[in-house]
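One chain comes next, on its own, written as structure tokens: the form predicted alone.
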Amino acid sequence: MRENKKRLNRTKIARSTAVHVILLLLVFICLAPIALVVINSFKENAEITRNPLSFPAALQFENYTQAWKTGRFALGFINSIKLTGITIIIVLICSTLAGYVLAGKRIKGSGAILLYFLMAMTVPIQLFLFPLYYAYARLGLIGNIPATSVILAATSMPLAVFMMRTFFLNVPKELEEAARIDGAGTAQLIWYVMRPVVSPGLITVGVLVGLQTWNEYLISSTFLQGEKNFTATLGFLSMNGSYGSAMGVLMASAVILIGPVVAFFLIMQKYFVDGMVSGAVKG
């Protein structure tokens, strides 16, 4: 018996060690490129060319100053916040209402609607760029941030609806029935009863949509023409032509661009993970 217990303990220790080694390796693979970008953002161009893996001999903060001015990040961040914020609001409102309706099969053809959303997830947005651009040009909406947010929200809607439907499926029916008995209307039921329960799902969807919108390029570059409408991502990419050889400035621009995203995710990661776990219970 003792020998068996020792073998079991050794097996558990070996498995635990292997898991931790694999996790540490994955962390290194994920963080190493970011660390190299940060280190090289403080170097001169010649120093990066000579040895990109070395630490800087002297910190070149001028790279950040030049990157901020050239990439117009002050305006770019404002436009990115507008674009991302409006997109998140549209997606959360529409996906919450759709998820509530589809979770309870409150309308006829719920299965067909779900099938439609499933098919929409497989259709590439490139197929709709030309007709969308033609319609937006005729309506004078090229360069309009809220109008572009509608397109981005539409691309994120299928996945958001499926996720919110899953969270609504986890809500006990007795909770809704009790609220109905107390005289709550549909709007009151969703806002005061359902919303607090599915709040992890709202946070999860908001984080996913926010990260996707912040880093989006194809739709933004197509419909947000003109430098005054550039997002932070477009401002960064516009520097590739003029500063393709100034790698230190480009690295600094990359750090400026990804900094808010990393900080946002670190702040929201607890709620994001909780939402993903609670939403995976039923579906």
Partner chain sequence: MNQKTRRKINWNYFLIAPALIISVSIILVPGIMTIVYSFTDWNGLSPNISFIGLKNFQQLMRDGIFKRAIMNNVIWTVMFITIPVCIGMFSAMLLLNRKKTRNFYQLAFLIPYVLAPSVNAMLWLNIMFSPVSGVIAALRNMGLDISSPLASMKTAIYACAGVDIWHYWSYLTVIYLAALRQTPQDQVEAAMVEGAGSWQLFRFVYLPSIMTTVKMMFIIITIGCFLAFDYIKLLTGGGPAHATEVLGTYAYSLAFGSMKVGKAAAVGLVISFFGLIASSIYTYLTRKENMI
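Rigid core (definition): largest C-alpha set, two forms, superposition within 1.5 Å. Everything quoted here is computed from the prediction, not taken from an experiment. Residue numbers count along the first chain shown, from 1. First, how it differs from the form predicted in complex with its partner chain.
- A movement of the C-alpha atom of residue 69 falling short of 2 angstroms is seen between these two forms when the two forms are aligned on their rigid core.
- Put the two forms on the same core and the Cα of residue 226 is off by less than 2 Å between these two forms.
- A movement of the C-alpha atom of residue 215 falling short of 2 angstroms is seen between these two forms when the two forms are aligned on their rigid core.
Alongside the form predicted alone that was just displayed, please also present the structure of the form predicted in complex with its partner chain.
This part shows the chain on its own.
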């Protein structure tokens, strides 16, 4: 009996170890390329081409100062923050208001509008990109950061509306009725009653839209032409073309881009994971 229990215990430990080995292998696959970039960002060019897998001989930050200058990251990060910030503000305001209206079916055609947003969620960018580009070009809006934010906001809007609507659906009806009886108007209702209840939702949507906008490639590379309008990622991409030989500098710039995103993700992980899941799994 005792022997049996011992054996059971042993298989359990063996099993658990095997699981962790597999999981760690997956972690390795995810992080190895990133780790290699970090390692090589401290090396000189010749050192990298000799052996990209070796550790740096000395810890030197010259690549980083060089990268910061050639990638124009000071400007790039400001542009990225502008682009992302404006997009988040537009999306949050519009999707909160729309989510509030659609959650209560407060207007005629709520169903049709929801259906429209559902379809808009899956529309390929190439369906509206070309006429939009030439219209923007005619209006002189190419390279205009706020104007590009509007496009990015439009692409994130459907999902944001759906998420905000779900948050409003979870607000108890009694809360709203009580406020109405106390004589609150729609504006007061939204600001004093709804906003505190749905503010976790606002953070979730903000985090999700923020990361998506920060990372976006197709729209921002098409509409933000001209070096002074480049976001951090676009500056980094232009480096790859013109700075092909200085690998160490390129690796350092990659780390400069990876660092803030990973830090932001780790701080906001809960909201991020919640946002990802609420889009796909119903709780």
